[in-house]
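Here's a solo chain for you in structure tokens, the form predicted alone.
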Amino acid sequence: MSSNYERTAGSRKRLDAWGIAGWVFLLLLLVFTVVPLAWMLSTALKTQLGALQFPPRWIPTNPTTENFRMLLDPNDDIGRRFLRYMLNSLWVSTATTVVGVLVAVPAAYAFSRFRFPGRNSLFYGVLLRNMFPAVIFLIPLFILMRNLRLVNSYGSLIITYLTFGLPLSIWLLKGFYDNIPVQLEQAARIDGASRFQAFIRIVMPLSAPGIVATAIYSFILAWNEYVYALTFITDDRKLTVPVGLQRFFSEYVANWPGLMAAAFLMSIPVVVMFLVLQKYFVRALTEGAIKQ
């Protein structure tokens, strides 16, 4: 008895060590990630002059929102080209959430359920492309969209950014498809449903958080792309906000409060999208990952 005692203490000390190491993990990737938004936010809230002070303060001497009120006005050049920026974007990170999902969704299933010739070959081919870095695609596909003529147009980002979200999001939606019993199908089959009916009113609401999954991952990689936005959009009036940014700098002086308070508005559709929908993300990830 003395022995099983012991070895029970024993095991509770240690599940009593990982929790406690799990939670300072936790607090150091928390730190990690909230530090540098409140450094952002701090140097929106400081003058020219006080964000250059030395040493730098994390309270403001004497805050304002002038940053924020300048980029939110309609009526001054730089909010009215902000405001634009950050339409641009949403245009083309909306479009390539949408039609990713119309792809997605569809060539995930057939890979779950269907089964061809090649059907292994093409789910790993489609793989491929996240082997390599987006950035040494860059030429080869300039000179596409310039044979397409797409060069300086939103169809040039979002065929681009399909290219680049597509392979994750099939794999992420085939991992969650995988999970959904087939008998739920077959049940909804012999009741008189065709094969687009029962995918319809049986898969789909099943695999509603794996779709709320991919969508956020194909809007945040559509939001935040920078490499390709600069290179195929020239016109100052197509610009999206990661392009826009760099209109903060010039050639002597960069405007750090500015630059920082449109960096900071430009994190909150992100941030909020992800707070109000994170439960689908999470049960997404989990329920995909686990093979029943």
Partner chain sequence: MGRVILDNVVKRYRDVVAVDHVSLTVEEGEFVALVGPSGCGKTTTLNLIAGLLELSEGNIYIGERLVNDLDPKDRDIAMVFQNYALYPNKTVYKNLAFPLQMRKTPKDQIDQRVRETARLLSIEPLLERRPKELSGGQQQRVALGRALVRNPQVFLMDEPLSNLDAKLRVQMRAELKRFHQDINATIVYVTHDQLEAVTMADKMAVMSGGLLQQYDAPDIVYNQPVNTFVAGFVGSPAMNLLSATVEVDGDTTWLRNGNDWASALDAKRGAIAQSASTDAVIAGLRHNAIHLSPTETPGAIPVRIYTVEPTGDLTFVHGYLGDLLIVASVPPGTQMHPDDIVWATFDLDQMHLFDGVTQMALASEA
Contents of the next structure:
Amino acid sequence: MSSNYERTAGSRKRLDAWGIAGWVFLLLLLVFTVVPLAWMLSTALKTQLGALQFPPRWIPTNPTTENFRMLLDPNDDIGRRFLRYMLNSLWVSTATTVVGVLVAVPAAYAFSRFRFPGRNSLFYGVLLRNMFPAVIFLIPLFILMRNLRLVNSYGSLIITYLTFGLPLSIWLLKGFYDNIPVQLEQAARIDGASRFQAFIRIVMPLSAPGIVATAIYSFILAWNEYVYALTFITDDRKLTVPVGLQRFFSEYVANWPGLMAAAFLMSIPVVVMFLVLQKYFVRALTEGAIKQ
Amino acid sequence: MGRVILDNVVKRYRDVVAVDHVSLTVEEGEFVALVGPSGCGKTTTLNLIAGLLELSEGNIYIGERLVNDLDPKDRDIAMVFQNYALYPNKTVYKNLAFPLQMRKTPKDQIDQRVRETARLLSIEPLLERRPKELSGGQQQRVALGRALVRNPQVFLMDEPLSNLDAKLRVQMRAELKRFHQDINATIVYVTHDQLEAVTMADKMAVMSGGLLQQYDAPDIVYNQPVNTFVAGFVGSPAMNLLSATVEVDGDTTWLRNGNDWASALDAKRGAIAQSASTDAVIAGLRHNAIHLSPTETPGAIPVRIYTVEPTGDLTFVHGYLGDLLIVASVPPGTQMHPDDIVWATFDLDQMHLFDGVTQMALASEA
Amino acid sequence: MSAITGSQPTTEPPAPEERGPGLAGRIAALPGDIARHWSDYLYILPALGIMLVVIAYPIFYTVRLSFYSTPANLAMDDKIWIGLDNYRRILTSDSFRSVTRNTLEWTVFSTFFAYVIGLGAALVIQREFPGRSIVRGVLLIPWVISYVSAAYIWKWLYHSDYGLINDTLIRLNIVDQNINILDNIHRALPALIIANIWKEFPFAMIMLLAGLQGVPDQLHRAAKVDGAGTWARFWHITMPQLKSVSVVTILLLMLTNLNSFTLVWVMTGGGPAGSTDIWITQIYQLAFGRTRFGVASAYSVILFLIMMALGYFYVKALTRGDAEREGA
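Which structure goes with the form predicted together with the partner chain, now that we have seen the form predicted alone?
And the full complex, kicking off with our chain again.
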């Protein structure tokens, strides 16, 4: 946002009632947002006994990093499992993201540039996938995976995650391509490039921010996914983190500090990734999803 | 350098005909401007020559080759775009080098050509900058450089000056013209600004509704427009087009518009007016062919002044002749004021006559 | 990129297929058009292939299965055709009514509050102030973390013996001793909805924030000159400009909420006494808890039809945005 009407002359002189109301609202909203997150971290730093106190304390009496140490220690039984879940998630999410981008990029480009018959219907048909409840696909896909002997395989998750990651990826990327002037490719083609070379050498580098945003999006989606992982994977060694977390919890039922520490750890990759690259993401939404 | 021949070129989008049987030849080393209002098919024509669009019908030759089915990259052309289309992620140097790289030119030759071109266009100090760090004029020059760098047969230019501010546009216009003379390039130049066409081009092709209206040297197009469209489009301010009926009264032929005005024609023009397909004709008069006088003279037509526009060397007077708003020029310093009634006389020598039905020029040279 | 902004989108006229001649002419021209563009389809083929396998087939299969009674051991060869029995059973059951009511409450309240809070947040965040991007980042965290994490965080907050919420309620003198929240049939659903709003309002915020950036500055200045106050400007300028973004956002929120599973499943599992059971958890329970795939499929098909109706409005909202842009 390069220019903002709040900055125009005159508005700085007095804080009107709406201005104050806005700041109060923002403050309350920050409290609403931060308290649960802070509580997660606070609990994660408590001993089991320390967590089971009433009234609860914000600052742990005997703060400990034991919970994190346990989860990250490959020699500890819990740590070994937790780290394995993390690795499984990493692998599934990365594979989903890479394949997703490779498939979404040409499709989005075609939808943006070419005028082939059926372009609109196909595009909205692809988007329509997001209308369908996951459960509709859960039952037949479960049976399909069972018949293909893909239950308990990462492949079952990757294929499934692609189907719900692709439509939004294509949508976001198409917005990016729409904003790259077609004259650049025309210039490249006149300068001696084939259509494909123009795409690779001129368009691809320019759409890099869009691709990054799309990649983050599908990574986060895959990293956080729960229902399919819950259904398709039963082998403990192959679980992804969200489901693993739940297993972990059901075995160590009262260990809230351990659970909060695990929730915290599994959130770190996606939160960090998102915060670092959020400006691309906001741009992708602005340019792609919402047209000026 | 080569010539470009368009032979009955048609471009159709389903039910829309964007370019309708256009034929014209651009001779080697000629600067041809395609002009017309937006949507007239001039940019489509240019893109057809470039190969960015596929022909529906007809043939296009560049040099001696039929290029109908050739890719843009194989047509040996260069193009300058309205928005310059500089590759934003490449430096000026790499922008200039790109066309050569794509043609697999050896590295040392690329370097030599790029520096030569940069010198020619005085953009050497900019070579390491990126497009967004350049001013509009500099970008323009880089775009020109990218076209120039590999000696194409033909330069295609799509409104290359329209994004510049007025002052820079005049300067670049001169530079472009000089550039054309220096390298004797064949240039096809699209513009909606007839002044650019008139000032720079050897020939102008006026298009409207996908049809080529007139293709000739600018002074001929200006002085002998073939129809009312060309007459109204070329020249600024636009030619006044006055509908009238032809009335013959003994030896004298009159042009009359209801009760608003009537004007007697001389014998030659009377004959021309009578050659129209019906008695409806259109009289075309440029601003300098209507004389305004504060005092009534015999045969003069009253005009109520609407507004007066001094421009320095000429003062334009807009006024109502009956219901029609016309424009005439008077010497600077002439005292005329809105709502005054002044008296207009037509300069018959400079009157163009058009058929009221077909809108075509009536043979004034006959 | 100043050199290339404000470009014409394409030299071809926008999507000729939208105007075109009569339908008959278009159909007659179709084979030729498709042949001429055949290579264009190669670009979307991989995407289409994946989508087809994992979408078309499952939909077909689900619809088919919904007419069968399936054996509990999932030996699908032994399934029995029972026509519309599954549908009849679902639509006449008491649980369908209560689950539908829960689903509606869940969807409507979650969507409404997520949108309103998101809108307020977008309007405040849009102002320039120091630390703005940090605040925006913090507000987005709940949206980025997984539903599973969110579910456990809130479950812990709501804990009836050691939870922070109970502590706060006591400190504020709203209650005088610990209460059950997730274990109470009247409190569980509202408690879930609050957690869901926490998770989803950032999405509404970021969408609307993006939409606000499309509101031209000049309009606000013009309105100020015309003497419009903050409220008048919000109502007459900002909101109309946000209309199409809002429609898309609300529809996406509704679809997400109708589809949500994880939060409910992890926090209450649909309980206590079915008081938080919504369509999706019910379907999951039927299919994977009681292995009644036939009934679950019929349930899915009903839900599917409702989604299709919503999806229709979604695509309409999207295409209208496109039309407005191409017309501009």
